[in-house]
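Shown here is one chain on its own, the form predicted alone, set out as structure tokens.
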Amino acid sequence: MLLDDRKKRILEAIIEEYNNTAEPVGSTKIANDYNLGFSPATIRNEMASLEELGYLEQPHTSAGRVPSSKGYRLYIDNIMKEKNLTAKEKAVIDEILQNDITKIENLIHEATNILSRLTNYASIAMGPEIENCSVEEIKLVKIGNNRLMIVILADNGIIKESLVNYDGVIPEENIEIFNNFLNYKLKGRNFREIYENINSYVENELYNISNNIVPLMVEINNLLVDGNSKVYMEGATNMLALPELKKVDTLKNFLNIIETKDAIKELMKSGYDGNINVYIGQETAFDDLKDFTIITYKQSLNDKEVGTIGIIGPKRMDYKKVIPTIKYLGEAIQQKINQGGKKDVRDDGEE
């Protein structure tokens, strides 16, 4: 059922009263401090017309209400007008993102610092899945005499390294026949694929030329294996302070939310990329998110996924400031990515 405009104003009147005090809401309040120029019984007609269509909630035997999830989406996508940073946050964002961060993973980590500083919410970052990627190429680069570097670039611009250590000199013509071979036989195959057939496509052969591949070999195993995804989580201490997390049922969830991790993990692996999604308490599958709203936004190169920065906090969330925070982050993000990602990677990984 569309509501009509009186509905959408009192609605909306509500939701930022709540968000504002953390307290059920009346219709008397409504009708002194928000000018909608409608009676107190008018209103109070409308709040229940709003409860019976899902929208308000009456918790316990409070004659005040508060929002609904649905009443809050219902507010985010139909009703809310976005604030504007200032330029003092675009500043912050801007400054930070001006830092000679080349690898894609430890830039979306670094979203996680600027999030919880600007919303004061628990930050949360996921870095890149890169088993389901594919090698672009793999560098062996010599230090010293008896160390050699693996660099292992994916073709969605994330990078995997590792140093292995020998005991004695390695031969120079062994590092650049090895590069060459590895190149030759994983150049474009899956990852898990390479995990799986290791010693069918390289170890055998190569091993014919000299024992120095099996450290080499085992090295780059682990890097491939390696492959799930890490949570960042920045900022978790700025919820204890929320009027929710008082109630023990809601700070046990949150708790609970920030160990396992898994309904972050699950929630940030959805969406589409470059859009803001937004996922309402009870709009999951997950009951300890039923107090909770989780905003995301997902960062790409070349059309792969490479992470995801959002936040977690209460339902009752300054959404007008948040969604333009992260929004504005991740376009920041996006366009560092896009400018610099697979070339700054590479060369990181030269040097």
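Numbering follows the first chain given and starts at 1. Being a predicted model, the structure only gives us computed values, none of them experimental. We call the rigid core the largest set of C-alpha positions that still match within 1.5 Å between the two forms. Compared with the form predicted together with the DNA:
In the core-superposed comparison between these two forms, G144 has its Cα shifted by at least 2 Å.
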Second form
2 protein chains.
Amino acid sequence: MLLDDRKKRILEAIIEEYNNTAEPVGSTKIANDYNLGFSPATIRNEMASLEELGYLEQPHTSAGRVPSSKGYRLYIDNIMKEKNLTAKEKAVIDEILQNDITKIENLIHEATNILSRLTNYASIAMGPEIENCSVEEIKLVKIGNNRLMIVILADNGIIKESLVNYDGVIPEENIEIFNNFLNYKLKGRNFREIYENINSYVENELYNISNNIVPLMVEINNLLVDGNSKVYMEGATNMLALPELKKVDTLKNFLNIIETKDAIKELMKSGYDGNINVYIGQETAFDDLKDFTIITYKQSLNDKEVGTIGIIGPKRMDYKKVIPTIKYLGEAIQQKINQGGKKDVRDDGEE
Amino acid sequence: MLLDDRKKRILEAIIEEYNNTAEPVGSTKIANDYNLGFSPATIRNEMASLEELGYLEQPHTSAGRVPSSKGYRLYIDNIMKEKNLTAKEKAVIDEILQNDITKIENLIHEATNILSRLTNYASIAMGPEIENCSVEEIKLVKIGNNRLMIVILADNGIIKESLVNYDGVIPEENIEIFNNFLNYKLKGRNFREIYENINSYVENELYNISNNIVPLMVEINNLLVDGNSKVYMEGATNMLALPELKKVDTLKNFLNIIETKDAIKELMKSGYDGNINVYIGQETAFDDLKDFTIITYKQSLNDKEVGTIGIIGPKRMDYKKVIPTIKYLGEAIQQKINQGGKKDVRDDGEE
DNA sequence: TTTTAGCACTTCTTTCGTTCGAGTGCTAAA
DNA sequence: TTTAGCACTCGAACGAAAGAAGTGCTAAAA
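Could I see the form predicted together with the DNA next, after the form predicted alone?
Below is the entire complex, every chain and molecule, led by the chain shown above.
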């Protein structure tokens, strides 16, 4: 259903006014400050009509109007003009990403940091689901005399590493044997597949060399599922300053959201790669989220998901600024991921 | 200045009552519920006296009394009996720590997780200051075809690792040369010393082999200071439910504390190793902390600090439970650290 | 001498009615 | 079709009054 131009302009004015004040917006305010060329009475009529259509809401009879989720949706899709970042803002982001961050997880973690500072909302990030990871290479490295570092490189560029302690000194030959064995057994396999069949991979063959293989395999298994689609959040306390959280109910909802993170996880899993996904209030099925908006950006490498970044903020958000910000950051990070993950010509068959 | 027994018992009762209710405590309540064998009038006299001595405070004339920082201090040092953890509670902690966590940082990070869940306050942790780390071993590992992982093992057991991307394929010989060179130059040196003199370590000699050594050294330098005495915090939102944070001022102070973390950092640096350190409200010079208590436990390995764990909560805290909890966890973690730092005796896996 | 009952006093909290202001919807005129 | 005018609604702000909690002091009891 399309709105005529006048209604759109009024809706836009209301949303912008509401963004600034967080108070219900009255007809006179719009008539005076947004010179649309109509009297308060006319605007009043239009507002009544916009409410009828579901784009506005009224807290009580004698109050002004507040944009509904549907109103914001229309605003985002049809009305607002995105405000590109200034050269300066871009420079800030670029500068931060300049520090050679090569591990995808660190990159994504850094993103939450940037996002919460840039938007002043809570930023969220999620690592890849293990279904999306397969072993590309596994490496054992002797650290000191009695520790082994396990490094697993996944085909989507994710790197996981961990340590195991050993009893006594580890003979170099054993490391190489283990190394070869592990690569032979695990290379190319999906993380989840390995996790579920770990026992079948270690058979008698290896026990003979050393039963130290057991704690090693246990740790590898931990490593595979470690942080599986775990949600990180930063800057949640930014949110506390928001007027919307003055209402006890809304605050409780928010605390609920960040405590369980289920809703966030689910939304982050859905959505399209390499694109902004915006979920406004009741657009999701989660009741706790009814006063909040979640915006996400999925990162991938060679068509494999590696993680998702985003923010959670109040529905009342400066979308025309926030969306381009996340877009820019998402793309910048995507570029860094691609850079680090570029597979160029393999030279020798080392392994 | 010692208090007579009756005053102590009254102070104890007041503190315990206040812990439960978060409301100023009146004489009648104490007389009725804590059968000390005195009438409200007598208790009233004693309360006036305890206030005179600085152990209690009165919000206003017609209100009950509230324990002061000095009151809590006396309570902790002289009055309360620590309540040991139940076997069950210990089992929970042991169980969580059972998962072979070998990296000290992960261990400390895991501790914050446990602490915030166990205490329902905000838990804090700080990594080691780089002054306390010296290079024990440095290792370069080729990952895939064009990435190098740098692993640095410090003498206090801290392990840091990072990745650098390379243009083109890295010849194996170069890695070995770099490796030897780095160990030769850096082994035994203090992190800070290296950080400040990095340029003098890389001279012409290495450029000739490959100028790829430059990004490598840059990354090593980043790695050395990465997370230097950085404060981690978890469960800050637990605190929001507290009645003390209903007061806007107190909330602001708290937000200030977690935003800057300066006060926390300073307190965590002071204090004794392997021991509980308790800082109650005005006992610190930080005005923002006047309504909060910070409890810390410093971890070390071979007399070298490796980090500090702790909590921040309201002054009104169930000290006789919280203190043993942190103590137990601190000691458990210390044990794991010592274990990892020496040799882990482990015969074989169970599964 | 110590303890306690009794009571006047202080201060905060709650409640309730009133006023005030913001903003609406409707009607009738422009 | 737009707008001025106006009665109406409802929450917010204010202030007075009542009520609750708890004190400190005095004088009697133990």
